[in-house]
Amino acid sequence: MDAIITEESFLDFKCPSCGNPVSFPQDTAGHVQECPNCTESVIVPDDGSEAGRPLPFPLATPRLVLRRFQPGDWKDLLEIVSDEEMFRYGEGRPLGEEEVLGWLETDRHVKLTTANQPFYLGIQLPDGGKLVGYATLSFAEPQRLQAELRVTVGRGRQRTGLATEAVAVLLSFCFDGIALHRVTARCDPRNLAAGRVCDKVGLRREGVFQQDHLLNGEWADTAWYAMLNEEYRAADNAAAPPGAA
């Protein structure tokens, strides 16, 4: 029996960064890809547009702006990550000035499509205000259809709803902006505040891994949360006012 050969359909459009023509498979529509010409991240059009879309940064909420790190952020960032209490329930350790400066220098070269690298966004108060935290997106596989998100807010701004606001806008970016299939988050079950944030934004608690990692010399548990694109859509539709399109 002869093999059946099918021709894969491609989408042709222009990169919004360099203006050069690019082509990606049909099944990448709505997802983020790397332009082969300028290596910038581009969202493949899913509506027949002649040009792709750039990443929609900064992301804004009524009380926050999520944006890429800037060199001048190091003092605010150092204030957050040098606090030992911030690592009570999380991986890592407090960082010093040189480590923060090195982090910012490395991050300057990271794009959303950079393989095996977490993508960071600073969480800033509006109107050029203080950096009060940061968000992290880590992709689970090369296709970039799944991601784990984390939000860290400095102790002085915790329990104010800012973390919930930041996670909510990140979920919108992940599902509405780059059409991810699944988004996950995790926390130590003893971190009740982090668990409440996950609950508030509608992340589904999938289970707890018992004593799956060492934390400060002791075995600790990990609570895993997740949301599928279809769950996000259902919740969004349920929240829409009657008669909304």
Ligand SMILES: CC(C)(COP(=O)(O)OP(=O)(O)OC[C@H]1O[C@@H](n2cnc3c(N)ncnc32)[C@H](O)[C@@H]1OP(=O)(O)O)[C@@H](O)C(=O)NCCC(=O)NCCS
Contents of the next structure:
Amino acid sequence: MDAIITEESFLDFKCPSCGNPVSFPQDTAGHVQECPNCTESVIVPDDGSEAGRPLPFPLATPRLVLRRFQPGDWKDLLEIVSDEEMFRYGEGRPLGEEEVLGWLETDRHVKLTTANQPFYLGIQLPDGGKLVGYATLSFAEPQRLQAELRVTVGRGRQRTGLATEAVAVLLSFCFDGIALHRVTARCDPRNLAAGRVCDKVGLRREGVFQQDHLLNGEWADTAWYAMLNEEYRAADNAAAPPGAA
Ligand SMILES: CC(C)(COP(=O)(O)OP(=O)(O)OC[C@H]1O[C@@H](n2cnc3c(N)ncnc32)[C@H](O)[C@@H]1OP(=O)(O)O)[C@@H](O)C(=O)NCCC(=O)NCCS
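So the form predicted on its own is up there; where is the form predicted in complex with this ligand?
Expanding to the full complex; the earlier chain stays at the top.
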């Protein structure tokens, strides 16, 4: 029997970081890929452009700037993550100064496309203001079509809508910016603030896994939330490119 030969078409364009020519399969159009020359993340053009798009960081909202961590963030970050209350419902433990410094050092080498590494964005008040929290984006599979979001806002700034504002712009980045198929979030069902943030941004509660992990020696549940690209668009969220102030 003759072999079936399928011809995959490729998109040829220039990396916006190093300027070298790159080529990716047609079905990666609009998604984030790693430049094989300089290893920077690049958004594959979906409009025939000669150059790929760089990641649109920082992301801006009316009250916040979401940007990569900087070495000088350590004090603000320590204030947030040394607080035991931040970890009441799991996902880590309070950190000390050395651990925060080590985290920031490791993070300097992480790119959005780095495999098996959470990608962090600091949540900062505008005009060089305080770092009040951070958000995490983790890809669920190597194709980078699905991601999980997490957000943390320090205790002194909670209940003023900052987490909701940060997650909303991250969803815009995920769906408008890098054309993800699906975004998820999870939390302990007792974490009412986290559940409420998910509700407010329109994430759909998909269900609760019963007693699926041990938390401080006791079995705890996980509530899962998700949004599909088509749901995001149906909700008429698609707007200006993320980060456009
Ligand atoms: C979850 C978290 C990010 C929320 O941050 P935030 O900036 O306070 O969130 P927002 O102000 O945007 O919204 C919080 C909502 O939860 C509500 N809320 C907060 N605590 C609540 C409680 N104990 N019971 C009921 N509702 C509560 C607030 O009233 C608000 O809803 P509203 O706008 O309808 O009044 C913050 O509490 C946090 O960092 N917690 C620790 C880390 C964590 O659990 N992250 C979530 C992982 S996905």
